[in-house]
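This document opens with one chain alone, in structure tokens, the form predicted on its own.
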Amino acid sequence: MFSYRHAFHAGNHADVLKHITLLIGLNLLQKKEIGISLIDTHAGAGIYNLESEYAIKSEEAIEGVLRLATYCAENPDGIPEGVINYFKEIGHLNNQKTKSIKTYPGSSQLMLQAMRVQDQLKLIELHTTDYPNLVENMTVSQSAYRPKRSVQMYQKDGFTQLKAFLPPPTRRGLCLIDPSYENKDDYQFVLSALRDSIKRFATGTYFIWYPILQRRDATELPHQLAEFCNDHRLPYLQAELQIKSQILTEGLAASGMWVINPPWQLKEQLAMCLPFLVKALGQDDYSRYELTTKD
């Protein structure tokens, strides 16, 4: 596990994705005004360069955050709300002026510019490098905010941790479960990590999110998800993005994001946002964006 640099994917279609989705939620989320716990079991190094090697090597941002960048400058009108606010959270990293993205949040980075003053933050990390680059930059992130916002970093295994902050003390709580499936047994950590958590906060709003690929256990997963939920009775928003072929091109083609206990109008906010990402990062006739919601 300890290959994994989420630095090389950085911005990708996946990160697009996976962070529209995180921002509309926890937005949604905080228009009451009760204190959220915002948990985030993966958290990597929060901040991360588009001009690294990593990033230059992989180029992945280029058909991500980059490539919806253009296509928002070229086409101005008609951009939803949700990804005109993720721009705007990505922007307090980069130069307003001249627009340009060097800087990419990652989801840790985002939570803690969205967070408020009476909501608190989690991040837990496992990865010896990652981490004391976490560390480091949510210490100078958080330096900016007056007063002081409440974040606490662990290095520990993000799935077994999960349990240990549930239930948060205002008994609302964002937990977002997202791990890089480079360890194949990540697939039922994931359920595991659900199974436990449920039974002490089966009210929290979850976010996992997921590679579709053509192998049989990340196939499954979406089936297994669905088939917990409907076991405990939860309701759920899956949403998918495909911006390529599979079959025809390199790399990761598609993702997806599993909500359960969805924030209302999560769904009416995605439905605007998922086609103009397909229309934005498309890059032939498979691309697609699939949303489905049970109550």
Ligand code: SAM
Second form
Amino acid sequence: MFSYRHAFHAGNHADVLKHITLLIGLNLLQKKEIGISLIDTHAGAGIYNLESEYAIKSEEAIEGVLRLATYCAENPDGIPEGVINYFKEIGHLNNQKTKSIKTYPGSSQLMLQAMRVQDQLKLIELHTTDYPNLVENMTVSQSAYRPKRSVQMYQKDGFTQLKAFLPPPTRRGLCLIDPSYENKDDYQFVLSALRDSIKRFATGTYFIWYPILQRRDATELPHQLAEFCNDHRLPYLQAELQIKSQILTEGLAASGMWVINPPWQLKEQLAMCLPFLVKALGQDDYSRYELTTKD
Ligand code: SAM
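What's the form predicted in complex with this ligand like, now that we've got the form predicted on its own?
Now the complete complex, all chains and molecules, led by this one.
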């Protein structure tokens, strides 16, 4: 089984970019009343303790959500709406009075909190430890926040399972594809999952997270995604965030979100958030963001 555990990385800069983009996109899609199928192909454990030995050992949240929270507290004017909403969702799991963040919501918890009664949530996670953690966390959360919502969980391979849920009954869907890329074949699995999914559901909104690394398969993925979208005439948005020089760091310095069929106004909202994130999280002159779209 894989050794990747998201608990080491929860709340890092890549989660900040991913979860802010996801929440803005979901809120925009929810402007229409009709229900949406929310599908998380790599759900993780749902909720993470930032004081666990994993989180303390990696210290990744310190460069991510915790640094952003400190920056917002010190610079309360002009915080973009997307960042305010992100902290509102994190606040559900934390002490509102002290404002300290000890618990971090993963993508599945964020979607659970944001879903409406007419939406459906399908969570897929393969890991033998994280799957039972996910079930336990989501069961507790659902009864606390979202009773009467439709939440289903599957211990399966997210890449192949995705197509089984498409097209969704309401023909409205948000799919998050967020592998760890620990398995080097994940780069190709992302593309094959998209090929299968688009055949069944070409109008869905697909959010794909990717790491920016000096490795051939990683550098090729955004080019392959662009080619895929161009071949299928699919509009897309690409958002990237780098917080420090890649050369001087052992860990991840940058990552991106690729959104196929991006909701209207996602670009405008991210255009407010990304420069703010560079200011808040940037550690050196290599800090940067990228935001491009193609209709
Ligand atoms: N989406 C989560 C979030 O944002 O909070 C984080 C997910 S983490 C980057 C990737 C997860 O995928 C890990 O929990 C890992 O165990 C799981 N995983 C790895 N291979 C998988 C597969 N083929 N299908 C489903 N889950 C898989």
